[in-house]
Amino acid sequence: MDLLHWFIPWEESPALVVLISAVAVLFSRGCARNEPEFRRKAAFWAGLAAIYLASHTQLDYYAEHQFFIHRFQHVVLHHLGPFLIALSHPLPLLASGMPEKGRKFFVAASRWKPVTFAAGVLCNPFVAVVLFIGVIGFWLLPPVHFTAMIDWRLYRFMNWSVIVSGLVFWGLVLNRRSPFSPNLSPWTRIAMMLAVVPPQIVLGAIIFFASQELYTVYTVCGRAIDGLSAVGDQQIGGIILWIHGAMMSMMGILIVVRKELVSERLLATRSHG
């Protein structure tokens, strides 16, 4: 099979292409004006590419026809992609990349009470944690999952919901400052990442140890991989949710701890200097 075939969208989404293209252009303009560190640019482009590849290529076909690939897709959309984008601290660069009129409108809109209220609620640490886990749990309810996988509109809404909740959560825990929430202490951010680990382990264990088929939609619509039983498919998906979700939190904690240690060393150096 031609390698380029894998990059052809299974189901085209003009809205996704337009949004990702617009974000890419704004970030590029912002980088040209501010010259950020290479690691920030690398993290952003890797995260944006991961989200695109997981949602707008042939991988999407396999995610619709194999449960464990669907779980892998959501690890990318909910964890890896947003994690990398948040790590790049992109908001200042995106704002800098806007045209003057667009930047003024963005600043004015960000001060509207409905916008500040909604953003304040989403960026509340408790809400961010509940939303992050709630989105996973809701879409994994067997009746909800069945409906979402056969209705393309609900399927796209599901994918957008995991991306947005991931961006909100990782944006809060990986960055000390947020424009819509008070500065969170390192311990608060670490606690948030620890809080999302047990629910993912429990969900993964429930799926892994299920003795019967939970997600019949893949049998009804046909599985992409022959020879793998429904229970076996679920078990692999459960392991992905169980292990990889928790692994991302551990990586985030290590990054926060490292940043704080570097910050303390800089302060100590300055005080002695």
Contents of the next structure:
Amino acid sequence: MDLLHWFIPWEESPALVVLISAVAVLFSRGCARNEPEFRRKAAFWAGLAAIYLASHTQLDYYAEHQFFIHRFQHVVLHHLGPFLIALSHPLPLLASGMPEKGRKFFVAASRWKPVTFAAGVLCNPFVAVVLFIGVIGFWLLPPVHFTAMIDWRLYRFMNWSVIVSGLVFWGLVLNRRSPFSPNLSPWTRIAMMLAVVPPQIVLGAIIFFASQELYTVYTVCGRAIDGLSAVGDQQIGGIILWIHGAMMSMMGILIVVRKELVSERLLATRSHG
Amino acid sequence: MFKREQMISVQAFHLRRCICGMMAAFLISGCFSHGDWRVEEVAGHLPDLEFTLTADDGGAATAKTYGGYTLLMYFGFTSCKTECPVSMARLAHVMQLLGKNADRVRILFVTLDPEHDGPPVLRRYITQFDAERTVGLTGSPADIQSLTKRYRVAYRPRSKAGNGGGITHGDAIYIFDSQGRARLLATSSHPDEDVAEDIRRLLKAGH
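Rather than the form predicted on its own that you just supplied, could I have the structure of the form predicted in complex with the partner chain?
What follows is the entire complex, opening with the chain shown before.
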């Protein structure tokens, strides 16, 4: 099979291409001006590439027609991609990559009351946690899932909603400073990452242990992979939600502990010594 | 005292936020509400019928060719041994249940194996079912793919699916009104009588 064929988008989305290209240009310009560490650049590009590849290639066909691949796609769009982007702490670099006029416009826009209010609400720790879990649960309600998978507009809205809620959540928990909310202590951020684990485990387990087909849309419209039963497909999808969702939280907690709590303690012992 | 007032205003803010959230949830859930149809209602979620294919008599066929008819569209292939004959027999039974009304209805059998199912093969195949009111449709793999993509049907042209990739297909019957608007989606889990009843309702409404 032709390898390049895999990179042809299954359904073209000009909005996604424009947005990802714009972000890529801003980040490159920001990097040229500030020369950040290699680690930051690598995390950002890996995250951006992951989001693009998961949503704008032939993989999208399989995500539309196989439940477990749909769950894998959402692990990338909701967890892995935004996690890596947030890890690179990209906002200062993106801002410095903007042309002078654009930056002035963004600074003015970010001070506009409705924007500060909306950003403040989204970046509230409680709201971010509820939104992060809410988008998983809402789109997995069987009737909602059915409609979202047959209506291409809702399908795109679903994928955008998980990307945005992922960026907000991981952006808050992996960074010390947030431009739209008061700085959160490492302990608050660890608590936020712990809080999203049990709902994902419960949802994953409900799907895994369901003996009936919950998501009939894949049988109705046809599955991409021949020979895998409806319940088998559902079980793999449940396992992905159950294990991988929780795993990303653990990775995030380890990073916060290592970057902030351990280094603080080291500094404290050094100053005492 | 000041602290207490502050707490109350914070609580009021949270309450307001909860109410706003609930209202948004209701609004969104409105988009997913189903009418009292017996099969799945998909009006507004799937696009209007549009295709350019070849009919089993060898002539060109578009959605306009069947304007005025209520259409039941099913995707299958003639060498399918299991689901397709069952679904086609079911559709023929639904037509029987419709009685005279069936004259205002057409079944469209779209092949998912266009390399094999040319017009003569399709013609032979549909004569086994409701031959008079069924049309077999075929075309280039690209034309078939654009129609399957439009209605979210799983389909990979053979060259893209790799060697030995079996043809997979769903069991959906897409029901369009006489103006080509996607209205209902019936599956094998819906009894024939329910499908017929909903089609009668569509016909009665004059669509």
